[in-house]
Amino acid sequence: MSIFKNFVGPRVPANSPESVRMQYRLPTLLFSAAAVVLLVSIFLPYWQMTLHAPQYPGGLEVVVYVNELTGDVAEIDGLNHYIGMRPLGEAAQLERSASILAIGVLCLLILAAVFVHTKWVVLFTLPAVLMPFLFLADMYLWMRHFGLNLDPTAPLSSAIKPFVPPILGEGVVGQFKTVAEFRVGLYLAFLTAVLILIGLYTHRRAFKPLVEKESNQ
């Protein structure tokens, strides 16, 4: 028992005056927010490929989720056949069929948190913080692979070199050029990793003394 005590940390004080009580309660909202923003992102869009060609005028799209890709993900694989590009449903499979799951376990983990008053919230945290750091890493190291291994056997293989497509902003393949952007999605992921680096902070000046007071006795 002692154990677990030092690690969850001391309660809040029963008696403690309104005006202090809220300052105990800061982190837990801001915690709780930080679960629903990153919950809510599941459902939106974290990333969005615009391709620009001479034979699509308006432009063809794929948009990533977390869990899936929608748009005009056919037609760009077709475009991608002749020079090589492997088409994008093969990319990050494991990841998309997992992403459902591991984002609502990071969502518990946050929420967790709630009830440790110790500097081990941070184990608790850490994992939601990392996540949209995570995202594009993982997504540019695929689109690297993708554009660094080119099948030599496509019919456009000689006229186009190796290349990695940005993960934002344009980039040039040919006669084609890509616009990359983050979409609502990844900014609610950031947006919980803010949350997330506020409620620590609110919580080491809550319950640091309250640990150390205890500590002490």
Contents of the next structure:
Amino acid sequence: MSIFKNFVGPRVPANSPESVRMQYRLPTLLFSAAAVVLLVSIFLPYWQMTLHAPQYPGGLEVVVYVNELTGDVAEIDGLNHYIGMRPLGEAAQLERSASILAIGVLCLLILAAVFVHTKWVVLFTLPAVLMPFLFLADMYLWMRHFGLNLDPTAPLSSAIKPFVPPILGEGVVGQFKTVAEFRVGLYLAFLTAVLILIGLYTHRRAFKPLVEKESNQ
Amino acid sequence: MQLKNKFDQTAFWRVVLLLLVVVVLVISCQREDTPGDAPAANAPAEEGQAVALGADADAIIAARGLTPDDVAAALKTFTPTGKHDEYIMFASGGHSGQVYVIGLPSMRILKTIAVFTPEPWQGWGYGAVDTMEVLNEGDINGHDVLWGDTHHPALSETGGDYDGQYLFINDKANARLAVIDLRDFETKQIVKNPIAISDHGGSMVTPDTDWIIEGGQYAAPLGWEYSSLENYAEDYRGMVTFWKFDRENGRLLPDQSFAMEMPPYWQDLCDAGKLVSDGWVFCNSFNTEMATGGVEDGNPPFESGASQRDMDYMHIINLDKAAEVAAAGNTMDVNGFPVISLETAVAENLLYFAPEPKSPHGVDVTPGGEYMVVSGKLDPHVTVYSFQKIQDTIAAGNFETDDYGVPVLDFDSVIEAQVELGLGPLHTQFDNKGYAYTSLFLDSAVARWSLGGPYADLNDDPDWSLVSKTSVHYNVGHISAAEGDTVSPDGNYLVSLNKWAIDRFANVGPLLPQNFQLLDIAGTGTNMPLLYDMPLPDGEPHYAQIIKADKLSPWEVYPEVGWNPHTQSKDPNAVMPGEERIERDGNTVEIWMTAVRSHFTPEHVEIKQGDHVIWHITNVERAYDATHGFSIPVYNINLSIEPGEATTFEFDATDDGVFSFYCTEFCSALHLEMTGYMLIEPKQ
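Hand over the structure of the form predicted in complex with its partner chain; the form predicted alone is what we had up.
Next comes the full complex, and the chain you just saw is listed first.
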């Protein structure tokens, strides 16, 4: 019991005046907001690549959500077979299938962090802070893996050498100009990280004196 | 204090939870709309910034010897690269048997729609079962009739206005009618008129496309029977057929259609009443002389024999009542088709005649349905009949009758006006400024004239008077104004469908193209300039209709992979990638194939001489314009398989050997590699 108590840390003194209660509520509000924002982001696109070529006046786009790819995936796959790239749907299958559950867990961890008043709070919130960076790193590795491992027997294998399209900004593949951009979902994930970091700051400012006071007793 | 605090905290979490749920719900509901912004259309260059004709333009104008009118015409018609036309014209293809789709004002031809004649580009009639079925619907007594003389296209209407859903077209030579679905611009049905060998007065639609009108022309014994010309008056008959249309399924319904027997005058062109005259149909006629020709025997030839009388008869048909009579079964059976006899038509008051001068061509109903305009052809006037006066005269009763007992209304009681326009008036269209436009065949001109009655205040010209003429080149037949036969004409453009071109284009030998000329009718008074000449070197178009382009919403690709354009639904033999296969059942080999850039699957098809081959191909593409062709040499197989389309063809493998099949529609950089081998092993 005392280990648990040491872990979650002291409770907010019941008799503290209304004027100081706000500083205890602030991290709660920020963490809650972070969880909500992250949860919302799963319904929104994280990343998008648009391919421009003369014969596609409207462009082709692939839109990446945490759990799926949408847009002109079939057409892009059709084109990619000429250069020997595997179908996009074969990439990050595990990540996409686990993403909703994983983000749900991240949100629950953030909410759980509300009840932890010691420095262990970092353990609960850090995964969500890292989440957008992990997303980008994972996607980059998949793109690199797909781009560098082209089927050498593909029709255009001699014309299109293995390549890694930029994860942000413009690139060129054959007659296509690629434009990669972050979408609102990813920005929300970054916002989650920022909210958590501010939340951690306010958290330590509010609870560190309580923790120290308790350990001094 | 403690209690209150606890309450506060619970409430706080409830609010947070509620907000969370609401936010998630709102976002998830909107999700469908979020991916990708629609690509911006070509941004217009500097709106509102007028382009002055600079020194470069002046130099070009001088070098090409252009007049100011030429420059104005060029500016009105030039359609910059990548821009679309404002109007789409559907022109009959005459004896090409097809329909042409032309953009206005650029006058660029956009498409041929194969109808009665096989056409290789669209794979129309070269093996694809659905196309063969439609063409075979046009077989007559077992004869493959693989051409037509398409005359009068009719766009489907809702409330008397074009709705952009269907197009109907008749074949004068063989009395057939076709239905084109404007979702994919393909012909879906051909019906052969069961009682007439040839027609002319089709196709016209009633204001809600309930009925498609097919009038006859050259009288003959109904039901394709024989009778000597000596018995012309007794045995020969004219007719008007009313085809019931099922808009939902896009098909004419022969078992709910009927015809009316007419005297053996040559019913020529019809028009449906609209608004105030809705439910009535009007047809002009000629050869009320009942001339039977025979110039070789010393008789007057048709051209003079049929032109003796000063008056022929405008036919006035009470369609609503006729439909009731037909539905009640008060018909005779001709070749299995219900026909209201002339006797019944007279007894039931379904048919009246009004005299019309002289061997006229065409009757056209004004936008509000108040007047019927009949063009004299051999008389320099258009004669305008008042629907109200026709009704009043019918109500007054006490008619004379013709030889067949049909009531003939008194000419003076039913006409509203006669306007002298010039020589050879043929066809009339309307605008939104109170003008009518009539082609003048002999004058080679289009006349603008002013209407009266409710149209009088729409322009400053005196009622019922000739306003101006613009010369056209040469021998104009029909004219077509933008939505110019609907309840709300646009008054923008008019196309003159000229029969002769003579010197208008470079000489290409003794057979000359037709000349479509574009006129600007947006002005008033005498302002009606000629803008453009367009050669049409494929058959002799007759009539055309012009619809605002934004009323059409055709598919870019078929709605889903495996679509059968004939049934407009998913084909049971559609295959997706991975499902391709070849199955043998006795001597029948059935192939399920996919086509995608740039290969067919399977690429090897091995069959044996004597096999019957059933071959299904699905184009699994979803990209706009990713059409694949498919051809097999010797066996006369050529298909067009548009994105998403599933098609089937069958043949007997009579000839052994190695046949390379390939994609005939250049589809990709590896199009030449989109091929395969059909190996037919010789019989042992």
